[in-house]
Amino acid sequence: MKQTLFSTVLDNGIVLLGEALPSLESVAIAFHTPAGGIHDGPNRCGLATLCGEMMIRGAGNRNGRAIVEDLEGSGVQWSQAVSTSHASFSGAMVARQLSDALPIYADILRCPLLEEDQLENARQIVLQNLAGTDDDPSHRTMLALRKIHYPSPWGMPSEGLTAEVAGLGIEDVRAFVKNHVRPQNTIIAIAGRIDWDDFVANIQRLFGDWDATGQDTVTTGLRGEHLRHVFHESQQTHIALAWSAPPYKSDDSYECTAALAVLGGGSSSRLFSEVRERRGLCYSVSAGYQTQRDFAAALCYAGTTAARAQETLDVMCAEINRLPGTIEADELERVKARAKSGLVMQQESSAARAGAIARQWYHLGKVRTLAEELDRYDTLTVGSIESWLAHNKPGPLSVVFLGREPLEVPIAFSA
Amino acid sequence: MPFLREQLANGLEIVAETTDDALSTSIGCFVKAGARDESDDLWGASHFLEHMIFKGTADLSGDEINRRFDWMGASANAFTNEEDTVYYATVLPKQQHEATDLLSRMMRPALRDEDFATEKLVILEEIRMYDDQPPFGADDRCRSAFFRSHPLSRSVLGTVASIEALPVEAMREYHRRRYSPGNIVLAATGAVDFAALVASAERLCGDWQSQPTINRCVPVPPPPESTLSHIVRSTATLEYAISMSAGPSENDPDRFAAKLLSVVLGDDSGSRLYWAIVDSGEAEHASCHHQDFLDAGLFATQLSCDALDVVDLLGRIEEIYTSAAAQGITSKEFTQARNKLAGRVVLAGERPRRRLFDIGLEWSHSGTYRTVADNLRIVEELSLDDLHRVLARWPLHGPAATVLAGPYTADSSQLLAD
C-alpha cells in the first residue's frame, strides 16, 4: 500500500509530522506541546489539566468564547486534553478550513492569555470533571492501579487531585505554561487531505520565531503498594491488575503485546473465553498494554458482582499464569490478522493517523512506516513470542479492587 | 458512490453503497427488533437474544464465531436500542465473503439451553454494572415517565426480574417472529463486491421462511403533564438530571431542523447550555439531543452537577429554553451550529462504517437512501425559519418528565415538593 509520510524539524525544536491521505475531504491536527502531568510538582496535581483549560480561555486577541466560536463557526470539530506527558489541542475538519484554524492554535500554544479572572471558572470545570470521576468505578479503579503500579509522578492522576488543585493560583499557573509550553519537543501532527509544502510554509509563518525556553525537571519517586481495595458502594467488584512490560520503543514490545491480546485481546481471546462466555462471571473483561516512553505496563480488568468477584480474579490469575509455554500457532494467527487490519483500517481516518504519527515520534524519534510495522508483525512466531514470555513471566503483580469487599489474591501472585 | 438495492424472494433486503478505493468493507445485519417489539414477559429479550446470537448456531459454537471473527481481523460487535438490534463487521475488502457467510448464519442460532443459562448470567452482569454508573437508571426511568403506555417507554435492558424470569422458550419464539426475512436488511458500505453480496445472500438466506410482517408504529400519546421522580444514589457524588420533552418523529420533515436546534441550544461545546452553565464550571455536563424514532421523538436535556445546584440550574435551562422560545435564535448561532453540523456529515461520511450505520438503519426504517452529499445539502438548507418553527411547534420549555439520581438533599426534596 503507497504510503505518502513526511516529517521535518524547524530550527526552533517544533517537529512536523504529517500524512497525505488523498482520498479523505478532511484534515486532523493535533499540538503536542510536553506539558503533561508529570511536571505537575509537589502538592500541585492538577496543574497541567488546570493550564490547558485557561490555555483555551483567551489566546491572542481572543477570549475564550471567540476562541470556540471561531473554530466552530468554521467547522472544527476541536478538543483539547492533557496526558501524564503532554498537553494536545487537536482539531478535525474540512481541508479548506485549515488555513483559518492555524493562526487560533497558534495563538493558543503561543500567547494564552491566562488571566486571573478566568481562573475560578477553569478551577470548577477541573473539579467537576473530578466530581464525575468519582462517580465512575471503572475509571477509578484504573486510576487507583495507575497509582500503585507507576513510580511517582508517573502514577499521578493528571486529573488532578480535588485538595491540591483547589490551592492553585493564577501565579502557578502562568509560571507552569512559561517554563513548559514552547517550541523545544513539540510535536504537530496532521494527516488526511494535505498540501504538506503549504503546510510547512504556515507553520513556519505562524510558530518559526516562536523562541521560548523552559526546563523540565522530572524526579522518578518511588512506588506505593502493590495492592490496594478501594471501598465503594456497589453491586459489583472491579478488579484491575498490572504487571511491567516493555515500553513501546523497545523492540520486544511486539512479542509482548502480542502474548497480552492472546491472553485478552479480542472475543476469541482466554480471559473472554473463560471468563465470560464459559463462565458467564461478567460483562466486560479484558487485557491490554500501556506504554510510557520509559516504561509500560500489561494491564488485566474485570467488573463483576461482589459475590463472584473471587472467583473472576481465580479464573484471571489462572489465566496469566497459564500463558507462559502453552501459546498456540491459530492464536498467533488471530492475533497479527487482527493487529495487521487494524493498522490497514486506520488508514481511513485521519484523526486515527494523525494521533498515530505523533505517539510514534514521541517514542521511537521517527515514524514507522505501515509497511515496517506489517513486516515486523511478520516476524512474530510462536517461538519468538514463548521465548520472551520465558524471560518475562507476568508479575510481580500489582494489584486493586474496588467494591465493597478486598478479595485475596492467587498464591502464584501473591507479594 | 454507487448505490445497489436488491431483494431476494423471501423478502429480504440487500443494500450497498461502494467504494472502489475504500480500504476496508463493512457489513450488517440490520433487524427490525428492539425494546419496543417486546411485551411483560419478553422484556429485555432483544438484547439478550443479541448475546445469544453470538453463542452459536447448529453447526457453530460460540467459541467458533468468535474465532473466526478474530482470525479474519474483523471489528465486529453488535448493539440493541429502541427499535432495532445491529450485528456488524468491518474487514478487509477480501474477507468480504467469510464475513458475509458468518453474520448471516449467526442471524439462525442454535438457541441453547445451556449457552442460555450461562449468557443469562452475562447480561445479569451488565444490568448490574449500569446501575453502578451514572446516570443510575435516571434514563430508564425518565423514558418510561415520557412514553408511559408507548412501547418506546421500555428499557433496553430488561430488569433483574425480567431476565431472571424469561424462558429460552419464549425467546426462540421471538427469534422466529422477529428475524423473519423480511425483517432484516443487509447492508454493506466500503469496497463492496455487491454481485458477491446478493449471491452469498442468496445461498445462505434464501430458504429462510417468511413470517407475516408486525406493524410497529403505534399512536403517541399526548404529551404528559410535566413529572418529576428522584432516584436515590446517597454515595454519589454529583447529582444527574434527565428530561425529556416532545419533539419530531423520523417521518417529520422538521427532525433536521431539530437536529440543528438542539446544536444550538445544547450542544457539548459551543451552545447555549454551555456558555450558560459548563463554561462557568457550575456543572460538570448540561446538553441537549434531539432524538427520533419511527413514530415519535424527543428532546433529552441532560444535567449533572452538585446535588446543592441542581435546582437553580433546572431552573435555568428552563429559563434558557423559554428565552429562546419567546425571543429566537440569533443569525450568528445558526450559522455557526450550520456550518459544525456540515463539517460532523463530512468527517462522519468517511468512514464505511460509520456511513453503514447510517444508511442500513435508514433503509431499515424508511426504504431511503440519501449519499453523504444529500446530508450536506439538506444541512446547508435549514433556515432560521425552519428552527423557529420547530421551536413554535415542540415548545422544550412545554410539558416535560425529570428524573434526578444522586444524593438526595434538602433542595431537591423541595424540588420534589413543589
Second form
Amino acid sequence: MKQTLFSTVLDNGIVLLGEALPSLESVAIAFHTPAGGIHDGPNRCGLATLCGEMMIRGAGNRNGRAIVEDLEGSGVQWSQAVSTSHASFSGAMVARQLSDALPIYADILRCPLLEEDQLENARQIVLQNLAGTDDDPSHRTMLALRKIHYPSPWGMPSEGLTAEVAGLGIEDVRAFVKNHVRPQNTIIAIAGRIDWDDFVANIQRLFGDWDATGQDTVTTGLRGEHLRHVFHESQQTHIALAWSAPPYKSDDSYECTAALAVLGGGSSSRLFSEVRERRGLCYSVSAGYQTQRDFAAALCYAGTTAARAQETLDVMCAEINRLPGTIEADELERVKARAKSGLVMQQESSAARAGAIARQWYHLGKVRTLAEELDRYDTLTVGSIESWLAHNKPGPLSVVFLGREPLEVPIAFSA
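Since the structure above is the form predicted together with the partner chain, I would like to see how the form predicted alone looks, so please show that one next.
Just this one chain is shown here; partners and other molecules are left out.
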C-alpha cells in the first residue's frame, strides 16, 4: 500500500506531521503539547488535567460555550485529554471544515483565558472523574501498579489525586500553562484528505510567531516498593503484575510485544485459555504492553473471587514462567495476523492515523511507513522471540492486590 507522509519543523520547534489518505472525505488533526502529568510537581497531582479542562473553557474572544458551539457548528468531532507526557486537543471533520477549525485550536493553545470564575467548575469535573475511578476497582488496581512500578513522576496518575486537585489555585493553573504549553516539542499531526502545502501555510500563519518560552524538563526520581496490598471490602480480588520491558523505540519491543500477545493478548492466549477457560479461576485475565519514551512495562491483570485469588496468581505466575522456550509457530502466526490486520485497518481512519503518526514521532523522532511496520512483523520468528526471552526472562515482578487479603508471590518472582 503506497503511503504519502509529510513532516516539517517550524523555527519555533513545532513539529508538523501529515499523511495523505485521498480515499477519505474526512480529515483529523491532533495537537499534542508537552504539558502532561509528569510536570504536575510535588503535591499537585492532577494539575495538568485541570489545566486541560480550563483551556477549553475560554480562549481568544470565545468563552467555553462559544468554543464548543463553533467547533460543533463546523461539524468537528472534538476531544481533549491529558496523558502522562502530553495535553492533547483533537478533532475529526469533513476536510473542507479544516480552515474553520484551525483558528479555534490556535486560540486554545496560544491564548486560553484561564478565568478564575471557571476554576471551580473545572475542578468539579476533574473530581467527578476521580470519583468514578474510585468506583472501578480494576482501574484502581492498575493505577496502583503504575505508581509502584514506574519511577516518579512517571507512575503518578495523570487524572490526579483528589486531595491534591482540591488544593490547586488559579495561579497554579496559569503558571503551568505558561511553562508547559509551548511550541518547542509540540506535535501537530494531520491525516486524511489534505493539501499539505496549504496546511503548512495555515499553521505557519497561526503558530509561526508563537514564542518558545517556558520549559518542560522532568526530574526522574525513585520507584515505589515492588509489592502493595490495597484493602478493598469486597468478595472480589483484583491482581496486577508488571515487569520491565524494552521501550517502543527499541527493536526488541517487537519480540517483547509478540511474546506478551502469546501470553495474554486475547481469547486464544495462554492466560485466557489456562486461567479462565480450563480452570475457571477468574472472570477476566489479560497481558499487555505499555511504553513510555525511555522505558516500558509488561502488564498482567486478573479479576477473580477472594477464595480463588491465590490460585489465580499462582497459575498466572506459572504461565509467565513457562513462556520462555515453549512458544509455538501457530501461536506466533495468530499474533502476527492480528497485529498486521490492525495496522492495515488503521489506514481507514483519519483520526487513528493522526494519533499514530504523532505517537511514532514522539517515541522515535520519525514516522515508520506501513510497509516498514509490516516487514518488521514478517521478520519475527519463534527463534527470534525465544532468543530475546532467553536473555530477558520475566521478572522481578511489581505486584498489586486489591481486595480483603494480601496474597503470596511465588519466590521465583520476588524482587
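Whichever C-alpha set is largest while still superposing within 1.5 Å between the two forms counts as the rigid core. Numbering follows the first chain given and starts at 1. Quick caveat, the model's predicted, so the values are computed rather than measured.
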Report task. Kindly check if the Cα atom of residue 168 is displaced 2 angstroms or more between the two forms relative to the superposed rigid core. Result -> no
Query raised in the report: Superposing on the rigid core, does the Cα of residue 108 end up 2 Å or more away between the two forms?
Result: no
Query raised in the report: Is it true that residue 119 shifts between the two forms by 2 Å or more at the Cα, once the core is aligned?
Result: no
